[in-house]
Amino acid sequence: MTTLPPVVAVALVVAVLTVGVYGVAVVDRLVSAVVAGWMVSAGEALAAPLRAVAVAVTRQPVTTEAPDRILWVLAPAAYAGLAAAALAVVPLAPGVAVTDVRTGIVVFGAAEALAIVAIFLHGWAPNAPLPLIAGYRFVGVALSYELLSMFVLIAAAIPAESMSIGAIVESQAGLWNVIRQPLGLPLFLIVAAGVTFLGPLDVVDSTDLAGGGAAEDSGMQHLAWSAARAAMLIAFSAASAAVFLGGWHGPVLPAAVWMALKTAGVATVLVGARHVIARVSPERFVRWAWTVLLPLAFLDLVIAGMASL
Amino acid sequence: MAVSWLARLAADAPTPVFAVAGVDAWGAVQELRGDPRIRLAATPRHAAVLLVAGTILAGHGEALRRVHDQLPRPRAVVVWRAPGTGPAIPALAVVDGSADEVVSAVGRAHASILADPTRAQADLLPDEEPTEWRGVGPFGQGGEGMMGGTPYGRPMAMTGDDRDGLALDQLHLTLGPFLDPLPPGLTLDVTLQGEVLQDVAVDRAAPPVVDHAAPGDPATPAAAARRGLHWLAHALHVEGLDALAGRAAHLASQVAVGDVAADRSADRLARLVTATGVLRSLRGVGAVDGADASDRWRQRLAAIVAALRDGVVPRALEPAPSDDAALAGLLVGVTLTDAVSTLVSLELPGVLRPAVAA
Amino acid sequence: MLSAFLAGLTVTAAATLATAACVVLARRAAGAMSTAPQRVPVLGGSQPETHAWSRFHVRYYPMTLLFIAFEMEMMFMYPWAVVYVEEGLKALVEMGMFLAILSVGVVYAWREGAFRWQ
């Protein structure tokens, strides 16, 4: 177990999340331009996040009739805080983690579960019909994907004989979990898409409800929410890299570089999925999650168990 | 100084626009999704500029003013191809010309309100609570106990029966006429319990125009393809695929100028749309006469490709269901999610048809 | 151990407070409150008749009960995963039985239509 002094820890998480959120915005611009068939210069893509911030800062944050003001502020704050908490237990290089506690996957899972509350309350807070409906339908989806995450993380803990994410990375020195437990990563990516509601699970801030949970957010309120969402995406990308893709293991390059590359790779896949995979209707996903994905998660557990006998 | 630097940075971003379009300009507005200089927002809250395009019916004046006021400040209005008969709305710029001109005007309007917020447009409706705040009851909620109050101007929802025997609250909502995911000019009066529609009344802006030989009907393959691509751009946007919607809209503008490469692009676009899985996810949604939303998407995609590649004017889709009551019946008992997907997939007479006639 | 959680808590608190501060400061800086017509919820130009907050009909409630059954089971799985390699086949069989019983619940809920709400 490693732990950094609080000041260094905060600096590390702020740095990773800032670079990560910025990178997500840049990649999003690039991918959407490619899919739309537009030309976009590198400079333009790099400037896009700054310009988006400038637009948000110059807009008025609107309130609705009798909203829950405290929750409206707390929802993006809690979502961002949970992203930081999730990232805190993921080691970024050997011995470099904010706090690689023995119960790493439990903390990660708790952050993920509490994010459901933050996302629901964000839809609840404005006291407006469309965000409220988006919030409720998200909870149905969330309770269905949540189990998958627990099963695949527990499966990864079996060969490591530990719930620490650092130990899980070490257990992949010979063979990465993505090969040893082939169902783990795809299922975990579905969970990541759910927690950051993108691509097939874009059921929260979705256009079919005129912006859904974010339909009443404007200016900084909307920017904070989008940034928190990108931060959560980074936390999940880092966890995917550590738990399934061997973390810092890799030839030639330094450990931290491998971890950064793998995290960026997973984040790019997730951002890309947002533009090329259509939304699945929430009801259909619930049915599918319980009848197809959950048995697949059991299978993942059996595979992990058999391989560790 | 810092402020002007921020204003310049913001002005260089794609301008967030909320578009309110009459049925005659709806297609042209969808085509704007292909322009990277602006971004059509799903809600007025995300927008800086309100684009009012085409003929807005006099009866929708109140709704237009309400949407206008919902934009966060500072806001600007750009009016495009207005016939001068609809409700009057103060505008920063009035454009009659091409899509390119209106996009430039939108960008200039955004830059202008950023540079000088005093140029931004004030609310159109009076600053009054919808109902007087009464302040009675233990929490000042206005009523007795849990019932009858109008806290902050609106009453609380009341219960209604449901088929599973739980009498929970019903939300009575009017969606539209300017709700982004709905087809143009469509207003839905719905009773929701949970996410499921219990009761629906449909109101269409224009009387159904079923005359296929109306002047300007898409008689040429190019016109038919363009109209199909306008539909596709909006439908992809609603299904959460904005970047692909941009591609469809861009293709529509290429078709408009007679670009010969368009037929190959159409093939590719249809393949990309299929690859997103949208056809699979719409299977079983909103079935009319044995054809569901997925089938209708497939037909429309095939019609676009046929028009561009083979120069065939596609046979018009069956405008189904033909009357408002049948349309409403199709939506009762399904989730709001599926209701929106159903409406988007349908060919609604009186909603899309006059687009070319005008 | 305490210092480990202190570091984690500090990071979480820092991210929460920074985000909350951004939103609160922006709301303060905007000054004047939203006007009454601005505050009307977005419905595409219409007014809502009632407040949105209501006793919402959550149609997936049978599924949430099933979820709780599994969620409790997770508690046992965490320590199980750590000792699995030590215990070997016995651990696999035991958890297999446990999951099989819970799976019967899923099959039953599926048959009863707990996963559809239209």
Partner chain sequence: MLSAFLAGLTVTAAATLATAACVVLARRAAGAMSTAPQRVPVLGGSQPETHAWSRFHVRYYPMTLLFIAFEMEMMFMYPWAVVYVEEGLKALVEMGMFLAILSVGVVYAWREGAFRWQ
Given for the second form:
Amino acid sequence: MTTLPPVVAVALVVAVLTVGVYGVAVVDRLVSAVVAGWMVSAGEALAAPLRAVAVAVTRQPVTTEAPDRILWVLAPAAYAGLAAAALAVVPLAPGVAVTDVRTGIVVFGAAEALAIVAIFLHGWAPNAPLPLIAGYRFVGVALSYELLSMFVLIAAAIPAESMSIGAIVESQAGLWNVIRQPLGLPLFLIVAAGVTFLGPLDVVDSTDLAGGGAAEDSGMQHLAWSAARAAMLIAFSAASAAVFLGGWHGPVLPAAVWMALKTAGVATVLVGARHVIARVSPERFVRWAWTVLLPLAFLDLVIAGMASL
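Can you now output the form predicted on its own? The one shown was the form predicted together with the partner chain.
There are no partners or other molecules in what follows, just the one chain.
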């Protein structure tokens, strides 16, 4: 697999994330309208993200007393940067990768783990109670996500006999992992919803904390945090498409188109879950994660190992 030159690689990651963030905002607008029973035209949905940007740019920011201003800026930047790093190890087409590393799933997992730090720092920075509570609460449940992710990604790497995501995609030429390991994709989508704190697993910016980590955000701060969340969602969607849905494999259409369609499909499912599935309390999720989801992830790993014998 060909590794792209640094300038081209950076431009590609920025382009994919920019288009992805805009697409997530459009889909979110459409899904929220359908759930609420509103009539929204395609033009209005396409224009909604642009209006939100214009409002954020022109709105005067509101700050708290004695915030850590540097962290308030760096936290969303770090979160978005980690999304870019995670996306960089996901091949977007055959023979093309931003960075082709043999330990791709390890790099992706490291980006997941460091995202915990960025999310906590975002809660710490405003020097306000609700964001701080949200940050600590996420740290309290994040280990559950990380263990699930570790097991299902290793299980997906076993048939490929490699931790390179490109090799994992190639190993699915005859049979996708979503068929070979049916537990893997649902569990990984739970991880994606947890790390991006969407819908049922929103323990950070949730309504029970009046916005939680984003309660004190306004203007460009709010826009930056929302964009960083959407960027991480795109990174997880691309990884799901590559690791479990065969990546670029598919009939008739060009390989890159298949990868884009699968990524968009996963992102749409995750955005839809935000609007149609009720939020689960952190305590209940942690209990279910350790007693049900983690054993299922371990079972997925055992199944993958036995199938490779």
